[in-house]
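A lone chain, given as structure tokens: the form predicted alone.
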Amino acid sequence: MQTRRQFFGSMSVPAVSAVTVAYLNPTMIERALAAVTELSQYTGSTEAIAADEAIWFEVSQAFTVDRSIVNLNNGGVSPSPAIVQQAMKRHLDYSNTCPPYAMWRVLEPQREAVRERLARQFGCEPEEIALTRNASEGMQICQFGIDLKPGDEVLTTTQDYPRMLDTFKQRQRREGIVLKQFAAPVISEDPSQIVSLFQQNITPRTRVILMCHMINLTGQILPVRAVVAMARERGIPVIVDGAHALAHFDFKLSDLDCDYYATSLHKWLFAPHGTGLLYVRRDKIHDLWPMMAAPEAGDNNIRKYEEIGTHPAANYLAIAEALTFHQGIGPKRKEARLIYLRDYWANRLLAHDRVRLHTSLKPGFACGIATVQIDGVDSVEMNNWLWNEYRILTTAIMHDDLEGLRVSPSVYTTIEELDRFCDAIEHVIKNGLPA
């Protein structure tokens, strides 16, 4: 990123100095290399690679997870690589020597090369993308920084984060706008009846669209594009909360031609926690107020959002490595992974005539995440006892329109940690929950 110096003046910036890359784990950096180079060079079909355990094993042995544990909330933050630790830890080492040259003159200007690295990656201008610390921080940019007057209408669904519920609420609270929301299906397999619903509830005071591209209660995929382009005919903007999509399953910025997009990176990334990505469209950044004060002479610059004062450089410059490893594995190569863990508890706990999916399985309504109920038993007490009896974390959704496990297990997850979760599973549909 730009220092405010060099975002609203000019400043010198002496060469970097040597940083030794002692810090790294010599045997976790090698198999992380030979893992993404192994399948790089994997001659067979994409899903032929899924189903590869012996290429996703040297994959896992890049993480430092704690195996005593069954990680299935992925989707709520994951673990970073080891390589994209050590990068983080040395780049704080270094901003530790003399922060204010280390960090704001040597560190922080490099945060420019990740800006343009992602944007050639996801498909936008580096002008377009704000690195901020999560994607509710992006959310609230966007909620906080349209204008509205008392009467104008946000429109969304029941479905969608509460967070960014909360936030329009609060505006609704404080400044008198109307948040309305629809009742969205919980399973919904044709993308036309979306974008129907968005339109039957525009009214003439519908002044923004909220919507997910991944709904986070059940991984579904909403068709983000169709509903962007029917609502850009009728001059509405649309913020879309990626928070679940982006590096999850293969797409690109420049695919959904929306106006707003926030998303976390330490999720799906495997960024390091408390970083994320907004992207505003070049032509509206002018007229999108920042949530931080920032000068006028920034008012078209996308380094107005990121104006939060003084913050770590270490944490951003590390999104390079993540961003590295993710390309080492491939887009389409890891979105494949997924589906394939995902199918495999799913299919076998759908054995069983008591579990219900909320989540479809054809190809492009869902990827990694699944919600599963167990018809007769409370989800929150299932979720506490998986966790108390077996160490298997996973997260108990409660919301009007559903209730379940959602399930999101990632990379490094294996067969053997799945089985121990559909037989946790399985000796409750039998047994029933302890009382």
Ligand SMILES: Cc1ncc(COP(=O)(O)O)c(C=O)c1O
Second form
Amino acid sequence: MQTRRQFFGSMSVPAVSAVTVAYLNPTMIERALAAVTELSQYTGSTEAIAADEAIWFEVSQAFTVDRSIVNLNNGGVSPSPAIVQQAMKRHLDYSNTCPPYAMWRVLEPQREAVRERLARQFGCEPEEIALTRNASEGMQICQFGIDLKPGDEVLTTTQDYPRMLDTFKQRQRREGIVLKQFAAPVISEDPSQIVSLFQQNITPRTRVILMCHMINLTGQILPVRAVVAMARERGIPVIVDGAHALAHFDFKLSDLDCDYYATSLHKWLFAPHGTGLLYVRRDKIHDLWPMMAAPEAGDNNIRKYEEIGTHPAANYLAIAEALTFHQGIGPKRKEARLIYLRDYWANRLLAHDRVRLHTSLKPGFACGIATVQIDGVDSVEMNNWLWNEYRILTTAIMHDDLEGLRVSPSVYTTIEELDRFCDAIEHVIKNGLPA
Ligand SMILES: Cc1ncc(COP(=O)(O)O)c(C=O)c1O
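Moving from the form predicted alone, what structure would you give for the form predicted in complex with this ligand?
What follows is the entire complex, opening with the chain shown before.
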């Protein structure tokens, strides 16, 4: 089995830390609403909107971000717009008036509306959606919830997320299952290549496939529907890690035709931190165990995955505002803008010989995330230097299959911020990093 080194950057903290305290005043909320209202009324083509800085300036004003930092790690976790923060605060304040009444009796039942709206937006039944704390929780419900016997094999790639690999490695140590990984290509513009790789690595002992919808190291989008179809013919369930995909680019869960899909909502939906979604196809719920025990009477009920003990209502209810914001921007427009921003910085840097991109720029194979490497420059050192010198935040990727800087702007990122990033990288290309 391959050893994996993945480094997400050990960065020094600046001597004087500039902590911006976001103060949610009514003006911010009004601007946030104005931004999405304006965008939803705009009738230009998706491409024209993607390039219209005036519109995206308005959208950016919905956020309360620290502009002394160029945050190009929105793939890790996103800031929420002011209206989402405000809703969460409102629900939290109310919860604290009398938690057993306000939080449990009044607010908790309202999560059913959130479930219903998420299902409507992402194309499935409300009874197939559980609200989780993050993608890790949803994924682990699937990974631990499928019965496996010693010797049963789980097939995945070398580029799946470390925590999800660790989950099966723990089952390997504890229960004697076998985790098999193959090296996914770095950049694949041929969906059938991915399907064949999975197919070739299936053995008579393969019981489960784990795959990413979007690989976190490079932003590569994988052909979930085709892999699921191939695996279904062989009776093998596929657990799909959609942590980076949902609300990033435009698709419906029904497009994928999969049985198990988990995602974070605090990444690309801009929902409160500590929110996620788990989709389990209706007829698969009965046989998928919850991670925390639930009564037998709920065996067929998606809510069995939400039996986690006392938890805040505020985070989950404020998903509703994030969803409205997402709908106000428009999923297609958001996708187009994220691609526009990626192409802006990537094409500028690709003009230099020593720049290598580990992400396809062709339609359908990636979206707002891309990973760049400068030949001859250590990516971890460059990541640290960008932070220490310029307060530019990227993610250093050090992996057996590739290394580079993962760059993930968001809808509030300005062109000026991308220029500052490109200027800094061009400085490194010309002068190297200081010794
Ligand atoms: C592919 C992938 N899966 C799972 C996760 C875990 O997400 P979370 O921290 O929201 O649980 C991440 C986080 O970045 C990820 O990139």
